[in-house]
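Let's start with one chain on its own, the form predicted on its own, as structure tokens.
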Amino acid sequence: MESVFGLVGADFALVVADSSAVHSILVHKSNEDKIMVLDSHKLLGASGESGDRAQFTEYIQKNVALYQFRNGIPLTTAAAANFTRGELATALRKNPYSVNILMAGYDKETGPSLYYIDYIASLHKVEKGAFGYGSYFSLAMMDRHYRKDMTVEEAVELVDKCIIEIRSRLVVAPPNFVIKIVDKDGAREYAWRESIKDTSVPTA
């Protein structure tokens, strides 16, 4: 029951993801971070099969870093999104990845942006987007309350509304969420919204 969503504000973009690692009817952990910091000014929120998600997002992260190492300049958010789409499209005809991606970034020239990339390699630049079962509720809330000129505080308030809606309406709702933000100061973790904490198992 994954939930990944994001939006673009006045001078920032943010991505929110649940933190449940689930297989079949079992919850393995509830603090899995599904939003990768791609580089200093990019975030990559992913949903899908856990193996595909981990392998593909790490592959993209290392290739983006390799490009910057070879050329001395980082990829723009649009270029990184198009590279990601290209790799998904190539894999689609060989060994497809079951992974959906929201890529958020901040560029000096163009400001904040958000890209929606699904598992069949379609790419769209969006102002708000979502994947997973939680998207039914988060998209509805964002359609109602989203504005292009939102401040960080207003956007986080909207995120909290989305999380409350997911927790109250989804039959098997994820308990914990992580919020990450990217703006002119870089990509960083902003907050967690936790209703369950993983407890450590005492060793004998």
The other form holds:
Amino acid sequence: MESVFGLVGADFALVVADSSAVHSILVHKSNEDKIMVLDSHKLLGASGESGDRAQFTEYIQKNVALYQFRNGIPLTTAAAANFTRGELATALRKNPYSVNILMAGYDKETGPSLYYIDYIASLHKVEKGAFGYGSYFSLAMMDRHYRKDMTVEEAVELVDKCIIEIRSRLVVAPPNFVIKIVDKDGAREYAWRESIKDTSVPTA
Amino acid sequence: MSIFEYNGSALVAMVGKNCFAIASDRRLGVQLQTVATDFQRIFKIHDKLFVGLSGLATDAQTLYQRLVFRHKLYQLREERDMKPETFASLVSAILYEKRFGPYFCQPVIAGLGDEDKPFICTMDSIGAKELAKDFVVAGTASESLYGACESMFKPDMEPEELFETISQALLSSVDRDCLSGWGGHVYVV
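Show the form predicted together with its partner chain, please, the one above being the form predicted on its own.
The complete assembly is shown below, putting the previous chain first.
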């Protein structure tokens, strides 16, 4: 089961996701990137059905880009989150997507924000959020140690605590995690936490 | 678990002397897990009309967006705000449109009508209106709420006393329901 969690710091937001691509008992790869960089200042961490996840997040990414092309200014995080919720809600009673989403963003006017969007399109702005079986451990760790206005170092320390809990307490614990950060300088990959390295395949 | 109990909610509205109060809990959960403790279930339609939506959070949000849209359209056409009785009929109609694929919400509507006469009503998920003169309840804690309200309610309460009564009724009821709680939002108009 896929773990995604995230939190908001003083002037940044972090999203962490596991990186296993799994089908039943087989692990296809352990360096799958499940956190999409939506645009310069937004991250979209998604968990759920792998096909739906890839398709839906790409669809959102392209629509966010289209808005910027058409209107000349980028969407705010709140607007992008509401758009995503709208798409999930419209599809819910026809052809539902099984994707849970944590959308993190940084807006100049309002600072960092994190939005929790369920697979049935429940939207809520949160300071910390998590999906999957890992959420039982990561949310509990964050409830205990999270404070408002944490620095990046403190937040990554907390993220590492959560990853240790997931690794040690979840029976099908994912071995590798990716951490991405978004702040005033943009959205980017921060670090990987790997305990199994995939051997790289030489490209043809 | 029933789909109405997926997110957990508690809503109550009471009538006072030329005023009304509407209150909700603040928990947003996913079955047994609590996701947030500051979730908004009561929305303002206009200064004298509030609607609370219990049940599935996603449908509450979708329904709220549709209701605001319809009310804004009404305001543009009629150049005035909707009366609570009219709004209740609108909500009922919108819910019944989806009779065979309903929104999993139970709305609670509270407003001040002509001459500031308080109006409250609730309905089930397919729009069956239940008008009441004293109080209405909805949500996972509704059975506890019925009991608490029945014993604590008095007619013609002033706003301060109404606030105290509705708060105590809400808090004591949600304390007996694991799916709702984490505080309350109370609006007194």
